[in-house]
Each structure stands twice: as structure tokens, then as C-alpha cells.
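Taking the form predicted alone, here's one chain by itself in C-alpha cells.
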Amino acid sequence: MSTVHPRIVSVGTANPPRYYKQADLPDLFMIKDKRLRSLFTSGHIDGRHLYLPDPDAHGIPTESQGQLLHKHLRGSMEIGPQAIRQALEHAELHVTDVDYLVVTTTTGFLAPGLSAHLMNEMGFRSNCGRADVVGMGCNAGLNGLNPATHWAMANPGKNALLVCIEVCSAAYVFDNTIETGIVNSLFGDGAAAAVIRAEPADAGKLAPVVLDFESHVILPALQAMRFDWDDSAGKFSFFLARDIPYVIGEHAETPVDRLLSRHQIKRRHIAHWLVHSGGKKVIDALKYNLGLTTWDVRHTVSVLHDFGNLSSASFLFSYQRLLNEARIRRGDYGVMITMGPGTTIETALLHW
């Protein structure tokens, strides 16, 4: 019997139908403060797909916390199924072929979680296993890929499905402060799904083996990325520390080098880098500290430019662009990197 390996068989992505040009948003929401307006004109984001209500008379999209949570569910149930259907179609599977479902999100809390809502909406089998990964932030995609991969390895031939759904506009607060302005100018809405299955090598198919994972939690930066309750707004508000790009960059080598050293691989052996589109300063810090080139992070940069930061779904958007580029060769190695609250850096090693 041939040795089986857990592979990423297919991927799918989706976004809300409404697209906003980044340069138009300050006028749409009547932002007068020059410092806030400058956040929307830096050039590294051209536009984003968002679920936004029409502004009120003061230029503010007024939504209560309850309305934001409802928007999260409503939006998730629009873009999540679209990404799932795309991934399943590419794998020539039906929703009833899925045996294990892992769903990640940080932009809304539900009980039951999104996995149950997706099962009910899309017709998954009632005995499909499921897990919801909630509250881990932008790094959560790899936190979801890890258990999906290990489940697939323990159940060869069966199909695991990872789904990352982030309605980041359901976490926006409009209060004309720099802190919330950074969040509002950076994050977009999107969903991504990936089919994972343990199967023998197939000479006719370039589906990468997920070889290994490595995590690194920077505990002194525990509060650098977090949700706070804003009493005045009556909403949760996401906070990003000013120096977080440099903290991530300073520590990025640690998990990457641990991951590669276990497999006797050098950084120069990595053909493909699939990095979370966290923001321009984050990308620049990773480039500097890991010795990556502009070419290495081309998909990371282009996803940020076209969609903004899609939180846990970002890395699969980059992976899809790599597949569409059709430059992968058998024998290539790839590294996935995601970063988020904790502060945490997650990595995974791929081999085609």
C-alpha cells in the first residue's frame, strides 16, 4: 500500500458583492481629520469588499453591536458557502462528501457556531465532524489547517474542509480616533475554503503535502492586538499596537528556522512564501528579517492591494493566486506564515 500524505487538494475564495475604492471612503464617511484621511491614501490598498450600511446624515454608518453580530452571520452565510462550493467544485466533490469541517472566524461570536449554520444551510451530512476556531485572529487560518490536516492523516481518503470566514466590517467602530481609523482603513471582508485529504502521491496532480507546523507565541506582546469593549460606543473595538509590525518582524525567524531545521531545509530552498497580508509595515518587517525579496511576497502584496487585510482568510487568497500563476514545479517547497493576537506567529511547511 502506498504511503499517504495530507494534501491541500483545492481552494476557493469569495467576497461580498460591493467593492469600495479606498480613496473614496474618507469622503463617503465625511472624514475631515487630515491624519485619518491619510490612512486611506497610502497606496498599498486600492480597494476592499465590505458590508457597509449607507452613512447617516453625519457620514457615519450607524450600527449597534447587535446589528453588527447579525451582519456577521448574514455576511458569513453569503460568502462562506460561495468559497466552499468553489473549493468542492475544484476537488470534484459534493458537500455530502465532506467528513470533517473546521471553521475559523474572529469577527463575530455565535453559539451555535458558523459550522452548524453552514451545515444547516448547505446540506452537510448530520454525522460530519466539526470544530469552530473563534477569537484567534489573523493567524487562525493555520490554527485551523493544523487540526484539519491531522484529522485527515488519521482518516486516509476522507475529506476535511477548512473554511475561514471574516466579516471584518462587523468589527468597525467609527469614532474619529486614529486607533479605530487604522482598523477601518485596513481590514476587508472575505472567505476562503480548502479541501484537505490524506492520499498517495499522484504524478498527475500538484497537490502539496502539508509536512509540518511550527508556532511561536510572543507573550510579552499579549495585549498588542486585542478586542476591547468600548463603553461609549456600546461595541467591541479592535486595537492594534503601533509597534506590532516590528515585534512580528523581530520574532519571525524563530518559528521559521525551527520549522525548516527539523527537515534540514534552508531558507534558500523555499520556492514559495505565502504570507498573511497583515499590512505594508508588517510585510516590510518580514521581508527584512527573513531576507525575502519583493518577488517572494508578490501574492501577499497583491492580495493586500486588492482586498485589504482579510484576517484569517488572507493566506488562502495568496495560495490561490500562486496556483493561478501556474509556476509551481514538482519538488518545490513552500512556507505559509500567519500572524495575529497572542501575539502569535504560525508557520507551515509545504512540499509539492
Contents of the next structure:
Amino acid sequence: MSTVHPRIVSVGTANPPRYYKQADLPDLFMIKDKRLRSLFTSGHIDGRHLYLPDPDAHGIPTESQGQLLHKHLRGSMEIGPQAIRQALEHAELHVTDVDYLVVTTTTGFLAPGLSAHLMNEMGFRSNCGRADVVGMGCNAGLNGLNPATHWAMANPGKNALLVCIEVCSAAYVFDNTIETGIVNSLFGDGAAAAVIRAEPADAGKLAPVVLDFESHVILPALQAMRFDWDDSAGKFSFFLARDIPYVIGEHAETPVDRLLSRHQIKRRHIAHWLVHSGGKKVIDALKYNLGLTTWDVRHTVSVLHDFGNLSSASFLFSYQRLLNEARIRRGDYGVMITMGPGTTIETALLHW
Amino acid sequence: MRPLEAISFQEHGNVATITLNRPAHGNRINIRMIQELAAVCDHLEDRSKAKVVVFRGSGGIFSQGVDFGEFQPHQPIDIHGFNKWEKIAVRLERLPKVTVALIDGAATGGGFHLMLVADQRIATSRSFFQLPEVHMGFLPGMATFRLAKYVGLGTAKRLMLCNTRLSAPQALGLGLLDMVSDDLDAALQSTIESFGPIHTTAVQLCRRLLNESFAIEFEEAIGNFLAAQHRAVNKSAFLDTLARQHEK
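Okay, that's the form predicted alone, but what's the structure of the form predicted in complex with its partner chain?
Next comes the full complex, and the chain you just saw is listed first.
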């Protein structure tokens, strides 16, 4: 039967319990520099869920690289399982029903990877297949959805689970530079999970078929976004080049138009745009380069406003908000776009 | 595209012309006209090499607005019908071309609204302009959003609430028209020449930023501008301009 299609059956999300208002963070971090403080008050982000130590007399204490890595694992094992349980519940599945597990993270390196820790923590079957997508950054959600979708297509009726877990507060470095200030004021903690399964029909549940993927790597911008070792800080530190949001915007048409032209459709046929909540500038750049309206990016903007940039998990938060609107109609097309280091633009085409 | 009835469409060189073609019905906008406009938009967006699109009416009328013949007095009125018209209006407003409305005769109701989505408006001296909707108990569409940007809030209120009939010279004085001329084709030629080389990307971005002005905060607008400007300066039109400047 050629009518069996891989579908996103359900989605779940989770965040750490503590929510910090963006306006309160400069004082909690004891930031004095006016320019650094202003990064927190631009208004595009209202607040973020974060794993931060309790403040003492000198504000929030600085964490060592060891403490940050430990926090990544501990936080991941809290929000990851919550997002997974929500996605499985919506799909009416038990954790032992999962046959293939793909986990993305960039905010902490560890072996065995998060997938093994999740299996141990949650009771997955010991013969559940696994892949850890580590170090691919904000675009990684679609780099994970791609193998999960193809695995599901090759194994009809079996359940693939994509999990994106990012404890971005485990990637913070405080050195009073604008570069780290941008990171510390932008990224939040969150996890998202999605069940992907190939089945002939969605039984009225409006589970979209994942039709296709298209990638684009802007190789000259290899160094424009990177998470690498800062010897002076003795930590991994994330760097974002100033103009990279606009460079991403400039290139966005390339993968989107390649993706759509393979299916003989135009941008005007896309009812739903699910764009990674990278930051204000990159969202603006995609709007003006792809001709998207403020309405098209409403979930992207609201997820950024409510959570900050959740790296690889962001786009599934937008997807969940789209589902909750109950506005989708059968026959609608959707495009997912995630952007990150490489510099990478990943896209996927959905059809309801 | 099925044969056109409610409109006609021609392309000559750089210029495509959409003519509303229901003169016996005041060139009123009906569902058929909306469907045909959508088909023409598909063509203009996907295939057409034209750089200028002209909107005009046939039979000495631009358009007298919505065709009420399709509303049944005893049936519930479908609000989505209004939305279909608004969708085609915004699509015409965003065409990847420069657009000119050539008006001869009545431009009232939806016809008045249609000329507001064009980039330039030229009318004959006998033309007149009127928004009668509020006096009929309904609303003049998203002209409620667009009109005040052209004429200011006070005048917009007067035109909509008082059903004021404007002559072409009055409309010119208010900034609603760019030119009054009884030789529309000659006026169109001079307008097309004034558009210069027509860099489509720059036109679309500039028009979008202008259409978004008034409605958003400066802090939002500056981000939009920088994103748009980055796109514009990386297109060949601007890179060619730069190269020519350096040769001088």
C-alpha cells in the first residue's frame, strides 16, 4: 500500500518550574553595564523558564562548567520525561510502545547520551532503537524529525519519538561582554516531544503527513554561530555573529522554494508557517525575505515572547500552539523552518 | 484559466491591464469577478513578465462596489463572502508589480476601496468618489483601515459617515488621486515613465513598509526596515547601482 504516510501523531512540551521575568534578570545576575542591561529590556521576550541557582548576597552565583553539565543532565531528566509523557498521552501510547527514539540537544555533551538516560529513567523497552543528535543547535529539531520520519516510513505502524531537550541555562557564561549578554538574555529552557507514525489515515485526528524535507547550509557562514570552548572562561560559550540573522533571511528563499517546487505549490498555498523562534531580528528577516505576514509568524513571536529561544525545541512549541488554535483544516499545507549553526536552514513540508 | 467574463485581461509589453467588465451592472464586484481576479493574480505572480498592472473599468464606470444581487434577503449573510473580497484586495495590493488605477466615472463603495490598493491613482475630470456603505447600514470594508492613511482621520470620517461625494479635483486636493487627466492613456504613459527602472524587490519592500506605517510602533518598524533594507541591498539592482557609482 502506497497510501501509508508518516504523520506527526501528537506533541508534548515542558519547561522548568521557575519562571523569571526578563526585567528582573539583570538585577538577579548583578549586571551593572547599561548596554548589557538593555539587552534584557528590548520587550521581545517577557520571561523565561530557567534552571538557575538561588541568589545569595552577590546575586545568582556563577556555576562551574562541571556544575553546568550536571545541571544539563538533571534538568533534561526533569523536563524531557514531562514532554514525552504529554506526547505519549495524547497519542494514547505507553512508553513501552515506543520503537525508535531520537533525542536532540546542544546545551550539554555526555556519553551515554540523553536517549540512554531517558530509557533508564522512563522504562523504554531495551530494544528501542535510538539516535542522539548532539551539537546541531537550534535547527536540530528538523534534523531529528527527518530520521524519525524516514524510520517511521520504513516501519509502518511502529512508533518513533522525537525529543528535543535544551537546558540553555547550562550554556551561560558571564564575562560582561555583549556576546555572552546576548546569549544570556535570549535563550530559555524547555523540552518538546512528538510521536511520528506511518499510517494510512489519521482517523479524523488531523495528524499531518510529513511530506518532505529540504536543507540549506550557508557554508561561508560556518563560524557565524558556534558553541565552542572559551579558554579564558574555562567553559563552553555560545557565539552569535551580529549580522547572521539577516544572512539567514537572505538565504531562506532557497530551501523553501526548492521544497515547494518539488510539490508544485507556491508560498501563497501555505496556510501555516512554523518558524523557529530564534530572535526578533531573524524573525523580521524571514518575514521580509519570504513575504510572511505578522499573522503568519504569530506563534513564532508569541513563543519567543513567553519562553525566549528554546533552541531545537522552539518549533514544536509553535506547532503545539497552532494545534491548540483549532484553526487547521483538512488539505492545509504547513512549512516548518528551523535555523542554526552551520549556518543551517532546515525546512519540512506538512500536509493535513 | 476558464474564459473570463466579469473582467478582461490584456498584456502588452511591460504593461498588464485588468478591466472590470460588467458595465451593465456598474462593474460591481461579484463572486465570479473575485474568482477571476484570483486567477489573474496567479498568472501575474507566477508567470507574467509585466512590470506594471493597470486596474480600470469598462463603459464609463470604474466600479460601483459590491453586487448585492448575490445576497438573499431572507438568508443569513455569510461574512466569509466579505473576507473573499478583502483577500483579493490585499493580494492586488501586494502584487510583485507596480499598480495604477485608471478611473473614469463612478468609483464608489468597493470601487473606491479598489483604487486605494493601487500604487497610483489617475482619474478623468468627470469621475466621482463616494463611500455610501454606512448610510446603507454596513461598512466600507478594509477601506476603514486604508483610507485615513491617505486623507487623515477627520476627512476619512467625513467621507464614510456623511457619504460625501467627491469630484475628481476634490479627490486630487485630498491626496486621494495622483493626477486628473482626460487623456488616461497619456497620463498612464507619463506615470509609467516616472516609475523609472522598476526594481520589483525594492518596490514591494518599500510599499510594504509604507502600508505598515501608522499601525505599528517605531521600535517594531525599525527592525522591519533593517530586515527589508538587508534584502534590498543584496539584490542585483542595488549592487549594479553601486558598481555604476564607483565607475564615475
